[in-house]
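Single chain ahead, by itself, as structure tokens, in the form predicted on its own.
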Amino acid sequence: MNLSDASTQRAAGQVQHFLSVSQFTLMELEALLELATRLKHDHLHGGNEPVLRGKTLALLFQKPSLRTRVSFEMAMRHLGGSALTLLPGEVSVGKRETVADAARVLSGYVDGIMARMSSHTQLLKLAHNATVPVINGLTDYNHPAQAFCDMFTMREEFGRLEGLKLGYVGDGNNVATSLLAACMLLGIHFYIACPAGYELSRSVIARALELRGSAATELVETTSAAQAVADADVVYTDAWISMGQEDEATERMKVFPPYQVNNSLLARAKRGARVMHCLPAHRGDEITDDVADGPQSLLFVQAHNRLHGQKAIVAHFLR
């Protein structure tokens, strides 16, 4: 059975969990989109109703976070419901204990289980093995719920997302992964630019082409930061040594100042184009001060905006 397909686990009657961006049609992402402003609003104007009242969610963490912790501990916490953290050194899933017997274990504990995992194939494994709802937090393959997020913030900020360029510069990493997917289900242009050898997989680039949904939606590589981000409503980037590539680090501080993301860069993207990072940024690195705090940025929206997103997620899966 392929885990990461929704549609399977449905018609099987099994537990779902959110572990890719793929495994949502359009209309159940455009669902998820619309289930996020709602929360949103309702929460800026008097509270989110507790839907989830009863309810714990695991943080099970092999790799250390900011926003995603904090962001889905709190998403808990507005919905009525209550999170519990687990650190790397206090479980050492994989180590310590077996990903099986944890899954096992913690679902009988918990109604649901966020993990932020070094592994996708151990991710895979803690899914098969739960018995409650499992949200990918992050792997080294995908980042799909910062994906999510970040369709939210585009759809608040441009009104549409259908028709808009996003043109991402830098590594073809998991966040890279996760956004070309959403980009074709959503109709949104995707132009990436990396360095050759640090290009998305071909197994990636063919998933992204089954879904997309109409053959008009552009998905272009390039090695050149320029082309993609020609008259991009979006300029996207990330860091360029990830958790995990410090031994890289040397070879790879070679070939991106290419692709920092500056004014100079950002100028030929469409005026009042805006700027996305998830974060945490190496400033100087892979983006400047100047673009990261300016008026076209929206790091800090988009940071923000993962606890509404999030909260969306957790609502849907976990009531």
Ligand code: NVA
The other form holds:
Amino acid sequence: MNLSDASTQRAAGQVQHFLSVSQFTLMELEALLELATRLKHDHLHGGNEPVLRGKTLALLFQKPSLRTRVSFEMAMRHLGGSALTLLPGEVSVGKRETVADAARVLSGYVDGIMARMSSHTQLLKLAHNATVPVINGLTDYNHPAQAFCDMFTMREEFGRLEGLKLGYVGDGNNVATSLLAACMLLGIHFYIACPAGYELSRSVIARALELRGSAATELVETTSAAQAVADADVVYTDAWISMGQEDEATERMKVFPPYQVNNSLLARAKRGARVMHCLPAHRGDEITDDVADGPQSLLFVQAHNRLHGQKAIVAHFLR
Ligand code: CP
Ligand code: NVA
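Based on the form predicted on its own presented above, generate the structure block for the form predicted in complex with this ligand.
Then the entire complex follows, led off by the chain already shown.
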């Protein structure tokens, strides 16, 4: 069975899943960003229309979550629907029963499944066997809901996206994978600094380059944090040790400290550059308190914007 995102979409017939940023065209992504803008405006001016009245979304977690869980649940509630959270251990999907069986069963109960899975292959299996839309709430490979919401935050902050420069510093991980795809699609220059051995994979880079609308959109890989953030509009970082990598902690803590986002690194970015982090932050490791809580920080704006971005995703995929 080919479990690529595209074949999963095809196998599921009419069902449209949200599995990766790269599944979108530029026009689709821009329309979804516009929808998020409209839903945020409505939310702040009297409330949202109940466009998902009677609809239900299961939130299936194999890993912990604060933002993803609460923002999807509130998004459903504000749009007139409801969400049911299934925490790790409650379902033990993949252990107590197969992912495929869980997908078939859940599809008979709910109108959509938002899933945070340890393995991306397992998420694709879930989508392949579900007859309702599956929304990716993070895997070991990517985190498209996060990247989508971050593009929304950047668009709101700068009033445009094309031509901005994002300097990502740290681990070439799931968040970096989705940010890269979104940046390439939207014409944002993407500079990434990772320690040797922790870069994005060649296949992630190759796939992202295929998404570029113009060769003028830069993708630069370096081991120098200073080079990645030089003249950047946005400095972005994430955990050095992602969920599931805890047994690599000692090794990782030896190589990542030069990649800390602190005031001296931030001084190399554009004057007034914004700092982003998907959270949870490990203060004192990948980011210092003074940067996380400083005037250039967008950390809590982007966390709060998960609500509005998630609304656009559920409104689009569950209607
Ligand atoms: N950024 C993010 O996805 O946060 P949670 O892990 O708390 O959901
Ligand atoms: N890279 C982090 C993101 C958490 C939202 C992780 O996978 O743990």
